[in-house]
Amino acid sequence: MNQSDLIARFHSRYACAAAFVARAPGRVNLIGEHTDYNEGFVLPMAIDRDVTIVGAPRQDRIVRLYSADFDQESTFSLDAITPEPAAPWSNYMRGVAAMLQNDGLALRGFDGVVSGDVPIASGLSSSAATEMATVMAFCAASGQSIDRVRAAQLSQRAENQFVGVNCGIMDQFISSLGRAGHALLIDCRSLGYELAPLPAGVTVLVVDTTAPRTLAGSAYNQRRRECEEGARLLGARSLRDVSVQEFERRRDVLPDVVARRCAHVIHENQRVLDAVAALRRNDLSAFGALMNQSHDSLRDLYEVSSAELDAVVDIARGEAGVHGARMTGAGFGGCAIALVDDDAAAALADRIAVEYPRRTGRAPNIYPCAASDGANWTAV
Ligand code: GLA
């Protein structure tokens, strides 16, 4: 639903004028997978798909939300915030309210209509977009401002502690701090960051495998544990502290599975830094080769890819104008991305639309994406 439809929807539902539009984008990660919770490096970009909240402040401490996508209303008081199993979409928003308040922000209630075009449960971070849009809505309704890194940290905390998903910081961070035309190098230990301009003339083609992500939660947590064990056995605070050279010298002290998980993370950190250097010298073929290596490592060493993700990557790599292709996000289904020349993007999409169903029996959803700005709000 576009912004003016949403404003009209707010008006007809709540019989008053909207005061603000808050929005936050989903993301894809270009490279640096499963490194954020190892205090390493990531290189995501915000995409041109958002969660939007149209709202108006209230005089009391009630938050009344209507999800246009789920056609459901959910209301809570800022004085007693609890999860609502009957409206799971609202829990990301309730969680953010709780964390903002715990952090000392004085919140006011608001009425809001929520809608998004970030595909849900596809690995494009619709949950982080919902959280960051909620931060913006509370800032707008309460006349508050918040540091953008802090906003990402509190949104992550909402997801970890209130929703109960043990994610890293990447998704919330890029939804908060993305910039049009740029990817963002994030140091997930210091939370320092640096914009990296994306070259003109290329598109990021996002392909949703539409395969169910059943294992995602449990396997994600298991990978985290394996990394922690690896760091412990290597005597490091985290895998971030282990260089490629040191790891290759000492990997024999690790059990085989742990060694393979660590190999992925440690080499992936280096690949992110190399990829940023490649971007800065406009070397798309080097950048694409690193994307390919990242995927192969996630498939063979970290073991979080899937037959469907591998199929997309395999099809894309054979096509003209493609610099590189890999899975993006946690894995176990979800989306793959291809970095492709603008003038070859349509042919690539057509090819995947024909070949992917033939190989997998599933229909893909294909989204050409542009790097976009992070969360913000504007007065109506
Ligand atoms: C999910 C998590 C992120 C990150 C990625 C893997 O998207 O939410 O924090 O760990 O998986 O890179």
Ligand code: GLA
Second form
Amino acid sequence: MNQSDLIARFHSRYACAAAFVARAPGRVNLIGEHTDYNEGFVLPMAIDRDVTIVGAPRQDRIVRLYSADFDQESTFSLDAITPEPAAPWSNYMRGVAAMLQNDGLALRGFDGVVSGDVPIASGLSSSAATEMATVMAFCAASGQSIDRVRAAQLSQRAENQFVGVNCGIMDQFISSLGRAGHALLIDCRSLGYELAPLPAGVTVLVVDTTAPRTLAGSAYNQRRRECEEGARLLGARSLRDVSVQEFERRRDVLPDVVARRCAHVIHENQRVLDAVAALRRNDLSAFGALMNQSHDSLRDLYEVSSAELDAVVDIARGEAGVHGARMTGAGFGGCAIALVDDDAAAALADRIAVEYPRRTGRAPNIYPCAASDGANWTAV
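Complement to the form predicted together with the ligand: the form predicted on its own:
If you are looking for partners or other molecules, they are not here, because only the chain is given.
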């Protein structure tokens, strides 16, 4: 639903004029997988798919929300914020309100209509987009401002503590701080960040495998334990502190499985830094090669890929104009991405749409994406 339609929907539902439009994007991670909880580096970009809230402030402390996507209203008081099992989409917004207030922001109620085109449960972080759009809506309604890093931290806290999902900081961080035409290098230890320019003339094609991620939770926890064991045996606070050279010199002190997990993370951290350097010199060939290496490592060493993810990557790598392809996200389903020349993107999408179902029996969802700006709000 476009912005003008949402404004019209707000007016018809609440019989008053909208005062603000708040939005925040989803994201895709270009490289740097399973490095975040090892205090390493990631390189996501905000995508041109958003969650949008059209709203107007109220004179009281009631927040009244209508989801156009779920055709459901949910109302709560800022003086008594509790989860709502009957409207789980609203819990991301309730949690943000609770954390903003806990951090000392004086909030005001508002009426809002919510809609988004970030696909839900696809690995493109519709939850972080919802949280960051909510931060912007409360800033607009309450006349408040907030530091962008703090906004990301409080949104992550809302998801961890209120919703109950133990996510890292990357999703909220890039939704808050993204910039059109750029990826964002994030240091997951210090939360330092810097923009990295994406070359013109290329599309990030995101392919949702539509495969259920049945092993993702248990495998994720097991991988974390293996990384922690590797860091302990190497005498490091985290794998972030182990260089490629040191690891290769000492890897024989590790059990085989632990060594393979550590090899992925330690080399992946270096790949992220090398990828940023490639972007800065506009070297798409080098960047694509690093994407390919990342996928192969996730498949063979970290063992979190799947037949469906491998199929997308294999198809993409065989097409003209593709610089690189890899799975993105935690794995065992979710999405793969390909960096492809603009003039070859449609042909690649068509090829995947035909070949992927033939190989897997599943129909993919395909989203051509460009790097977009992070969260903001504007007056209507």
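For clarity, a rigid core is taken as the largest C-alpha set superposing within 1.5 Å between two forms. This one's a predicted model, so the numbers in the text were calculated from it and none came from an experiment. Numbering follows the first chain given and starts at 1.
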My question is whether R223 is one of the residues whose C-alpha shifts by 2 Å or more between these two forms, given a fit on the rigid core.
yes
Compare the position of the CA of G143 between these two forms after a rigid core fit and state whether the shift reaches 2 Å.
no
